[in-house]
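Encoded as structure tokens, the following chain is the form predicted on its own, with no partner shown.
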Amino acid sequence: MKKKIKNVLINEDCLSHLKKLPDNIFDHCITDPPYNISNYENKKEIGWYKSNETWKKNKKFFKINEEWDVFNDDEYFEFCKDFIKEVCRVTKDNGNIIIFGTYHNIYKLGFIIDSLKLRIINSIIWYKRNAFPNITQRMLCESTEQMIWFVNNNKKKAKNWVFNYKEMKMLTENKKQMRNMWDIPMTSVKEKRYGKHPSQKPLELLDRLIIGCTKKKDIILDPFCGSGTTAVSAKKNGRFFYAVEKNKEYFKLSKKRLR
């Protein structure tokens, strides 16, 4: 089976596909699931945004509104629970699992991970220094995303997880310990030259995760491949990828980037 799971890109629903796979075949998982920003319950339509041409036309501001990101609250919680359980089943014991989120979903993810008694190692904060301004002027400008890094084992048995301490030190400006707050610009236009994804992560961000939390020739699962950044970084850094993406257009985008 191991030969068949190196550098694979699949165009399928992640949950349906993961259920077909045997246990314990991937070394790690790094993934960026839907955040349920498009249609969470009790979300209000911003009336003035609909009639304000400045933000839409001149500043090209568009809210994430994707079919794959639409759940009600109960559906989303069950969806997260299901995909986390499947990811844990197909990842080896003590493998690293890193999941992205924002305030919309990160607390739900943390609750599920904790309820499964899994060992959380770190939260990692991505500070987007060039984040888009908050146009409502009714709250602080949201300038971060978070990652939960946990080990695929319970709190008592978790051991020997991969953390390349020295390599991470070398990535810092002053060659000191890597901290858990990363100041990295948002995805550049250059990285989007093959097509656009509304939540595409910068390659530098995935490079840090892969260099720091995996080993050469490890196989990294990404069940929400999107634009393929995890797979691109894995290939670039001497690892293998196994990526699943449901959306046909994003699947094609990932193929272009990997070529």
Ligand SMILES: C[S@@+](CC[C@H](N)C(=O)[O-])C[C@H]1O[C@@H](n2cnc3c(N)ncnc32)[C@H](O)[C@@H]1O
Given for the second form:
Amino acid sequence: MKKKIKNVLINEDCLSHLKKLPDNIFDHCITDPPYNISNYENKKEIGWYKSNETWKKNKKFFKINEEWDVFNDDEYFEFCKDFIKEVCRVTKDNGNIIIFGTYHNIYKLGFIIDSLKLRIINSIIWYKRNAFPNITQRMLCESTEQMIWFVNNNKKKAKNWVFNYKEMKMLTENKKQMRNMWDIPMTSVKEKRYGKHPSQKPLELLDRLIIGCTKKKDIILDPFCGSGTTAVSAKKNGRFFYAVEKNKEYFKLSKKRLR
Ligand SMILES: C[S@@+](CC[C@H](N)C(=O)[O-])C[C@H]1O[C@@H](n2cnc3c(N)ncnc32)[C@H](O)[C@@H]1O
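Let me have the form predicted together with this ligand next, following on from the form predicted on its own.
The next block holds the full complex; its first chain is the one shown before.
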């Protein structure tokens, strides 16, 4: 029997799950993997001690600390290599693949993608104008995340990738070419009404990627689906999703949001 791959949500580890799937079945992949920023064991966090007392005592601040986000550097590199290779295997040739990151992991991702000789099209900067302040006062306030958009083919052969130039133009304020720096506020409380996920992305961000880089009825894979933002946006915009999430609570949250 042919496996159903349209609008599927799976509660499983994506590496073991993807290995069970045949080659070349998805049109595209858009995904937001762990960034490996939760591993505090080896970090002295000296900046926290030097930081402003007012911040420490009076203000609430947010620091991601999730068991699914803890690797040592070598493990993380191998994990990224493994999932990128699997994603490329199950995605069709010349499909778009878009992977999220921050300065913590984006260079590792870029190195792997480049080593696999894949054709990088753009890096996209998500500018968070309301990003959390930096309380250590030792560096600039990090206000961006990045996405690497590449084509599932080597640099010489990559061709005919989807880019909906006109639709993207229509999404800009002055109806001019869409640039690669997107000013989109962080996820609103309203979008979190079905439950919380520590790294839930704003729907507007996923809408842009899906409208710009996929066609109607395409099947989009997200192996690290979290609260399901890629899947929700795919459904909203007339595409199909195939989403995998290993955490039971987040899987349930995705289900709720999709309903
Ligand atoms: C950065 S979050 C994704 C957030 C998502 N973009 C959203 O808007 O909600 C990464 C997710 O990947 C999940 N995850 C981590 N390792 C996984 C694995 N090996 N297989 C499947 N899911 C995994 C985590 O539980 C987490 O929910």
